[in-house]
Structures are given as C-alpha cells and as structure tokens.
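Presented as structure tokens, the chain that follows is alone, the form predicted on its own.
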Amino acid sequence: MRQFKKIIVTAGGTREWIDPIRFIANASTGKMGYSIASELVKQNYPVVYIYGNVSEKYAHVEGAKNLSVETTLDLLNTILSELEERTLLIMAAAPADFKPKNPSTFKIKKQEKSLLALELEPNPDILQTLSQHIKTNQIQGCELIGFAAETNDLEKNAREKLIKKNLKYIIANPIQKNSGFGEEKTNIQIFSEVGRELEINYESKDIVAQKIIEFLKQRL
C-alpha cells in the first residue's frame, strides 16, 4: 500500500438534528476505525482519521491527522477536501441515511395525547458520491473500501453495495448480539466482485484491525 499518498479511515456513526437537543444517531463507538487507523499510524503510513459521533477514547489517533465532523454531509465534505490522488479510504464510519427534512430551531415540546411525525429525507450516499466524483474528475491511484453493517442477507446486501459504489472491497459484518455496533469482539467477511476473499470470526476489533490491513497490503 506504499503507494498511497495517504489514507483517509473514516470512523463512528453522525448527528442528524431534530432540534436543539435531540438528534438521530446509531450505536457506533467509532472503536472499529480507531482500531485500524491506529494499526496504520504503527506502521508508519499517512493516516488522516475523520471520526464523527465516537466515544471519547476513540476521539484522537496519535500520528494522524485528527479531524472531526458531526452530521453526513460534513463527513462527505471532509473527505472532498482530504481527497487527491492516490488516496486510500477505508470508510469505517457508520454515517445516517436519513435526516429530519425540517428540523426545528426551537426545543420540541412534548404534546399529551399526540404524537409527533417526523418526516425524514435521504442523506447523500457517502461512497457512491466519492465514486462518482472520483471518475468524474479523473482523480488517478484512488481505491475505495466500504463496510457493511447487516441485519440479514450478508453476503446479498454486501455484494451489492459493493457493485453499485464501485468499490474495491467491501467489508461485511453481522449486527447481533455479542457482534457489532459497541461490542469489542466482531466478524468480519471481506469481498471483492468476485466473491468473498477473508472470514473472521469473532476476534478482537484490535486483532480484526491487523489482520484487515494485511489483506490489504498483500492484494493492492
């Protein structure tokens, strides 16, 4: 991977603002792009680490450049800015989908007897903008990895990111109990279009880190 420029690692879930003091948000600690992007910075690689909504022990990667960022839009923003040629990113990161299509300038107050309907629109697709922009402007040398948090159909719903934000490899882990957002054990299973290319299986995310960066040394 020396011939990178840098590598952008993205990690922890965005804030979407429904009003002053509430917004929508995932479970993502951050800890699985903190993981990597420390294990980058040891083997002394140019690491940029853009990390959103995480808890605080994961907030700074010493070597890196820090940078941090609240809502989707400003993580997509930031990684424009960081973005040139020969740019590896490994979007760690858990961005929002979604997020209030009119959000309020005032505190909500709690009506009896009523609900309150909250309308949402989508956030921009983070890596199928990247892509995008990446082919449009001719940008040479990048390669772009994405991760996939899925419920059910692993394999099906992964390969199909992959495809539609043409992405180098992709890679793919089960929420469950145990496993996934805010345990420190996880699985992993990496895929290219071909197929899948490396299963882990519920391993520390510090071990999950090493071994995914050795499979990235060894195939780009």
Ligand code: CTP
The other form holds:
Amino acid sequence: MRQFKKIIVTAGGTREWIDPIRFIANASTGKMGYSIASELVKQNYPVVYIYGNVSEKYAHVEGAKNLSVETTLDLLNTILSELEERTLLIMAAAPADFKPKNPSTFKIKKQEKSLLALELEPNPDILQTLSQHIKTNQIQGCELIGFAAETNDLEKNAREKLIKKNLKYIIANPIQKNSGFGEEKTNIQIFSEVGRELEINYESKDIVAQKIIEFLKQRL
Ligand code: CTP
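Moving on from the form predicted on its own, please list the structure of the form predicted together with this ligand.
Entire complex below, previous chain first.
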C-alpha cells in the first residue's frame, strides 16, 4: 500500500438543508472512517480525512490533513480537489442520496392542518462519478474502496454496488439492532469481484479498522 501518494478517508453523513435551520441527515457517527484514518496515520500513511456530519470526537484526526464538508456535493468536490495519481480512496462516509429541490431561504412556518410535502431530487453517486472521472482523465494508480450498509440481501447488494461503482473492494455491514450505524461493535464482510474475501464478526470498530488495513496491505 506504500505505492499510494495519499489515502483519502471519508467519514460521517452529509447534511442537505431544507431551510436555514433544518436539514436532512442520517444516523452515521463517523466512527468507522475515523478509526480507519487514525490507524493509517499511526502506521505513517499520508492521510486526508474528509468528514461530514460526525460526532465531535470524530471531527479531527491528529496527524492527517482534515477537511470538513457539509453536503454531498461538497463532499464530491472536496474529494475531486484532492484526487491525484496514486490515490487510494476509502469511502466510509454516508452521503445523503437526496436533497430538497427548492430549499427555502426563510424558515418554513408551520401551517396547521395542512400537509407539508418536501420535494427531493437525487444527489450524484460520488463513487460512480469518481470512477468515471478517473477513467475519462486517465488518472493512474488510483483505487476505490466502498462500504455498503445493508438491512437485507447483504452479499447480492454489496456485489452489485462493487460492479456499478467500479470498486476494488466493498466492505459490507449488516444494519441490525446491535451492529451498524453508531454502534461500537460491528460485523463486516469484504467482497471483491470474485466473491467474499474476509469476514469479521462482532468486533469493536477500532479492531475492525485494524483488520481492514491489514487486509488491504496484503492485497494492494
Ligand atoms: N455513496 C456514494 N455516493 C452516494 C451515496 C453513497 O459514493 N450518493 C457511497 C458510500 O459512501 C458507500 C457506497 O457508496 O461507500 C455505498 O453506499 P450505500 O448507501 O450503501 O449505497 P447506495 O449506493 O447509496 O445505494 P442504496 O442507498 O440504494 O443502498
């Protein structure tokens, strides 16, 4: 893995504003991305940590270049501004897939007895956009690693995402009551295009991060 000039690690959810005081978000705390970025810094890799809406304790990785983003579009543009030859991207962030179509510049007042329908439009798929960008601009030596949070059909959905987003590996985790977003312990399975490569069961996210990095060091 030492051939990479930089390793970009993303973490946390993104925010999409509805009006100046309300936003759409998700339950990601940023813990997985933070643990991976911290472990990579400990092992002397050059890390760029790009974080969205994370818990305060995951908002800075000592020894990394830290960049904060808000929306999915910010996240995409910030990764694009950092992406160069020989970049490894570990995409642990949970970007919002949709954003309000017409965010209000004023606080939306409650209108009693009427329904408020929020019209949403899709955000770009960051990994898909990046793999296209790398291909079009012939940026050499880059690899993309994705995550897949799934409530069902873990292997099928993860492998479909791997192909669609053109990833080297995808790290899938089942979202259940005791593992997944915000929980300290988690289960993961790593898939490549040939199938399941590694399974880690119910370990802390720090241990999972160490094992993911060990795996990547053996393969990349
Ligand atoms: N991802 C992305 N751009 C988005 C949404 C997700 O690049 N707009 C990335 C995530 O960071 C993750 C991978 O794609 O590494 C899979 O994310 P996930 O939310 O599991 O899948 P989606 O592609 O959003 O599909 P769905 O929500 O339908 O499961």
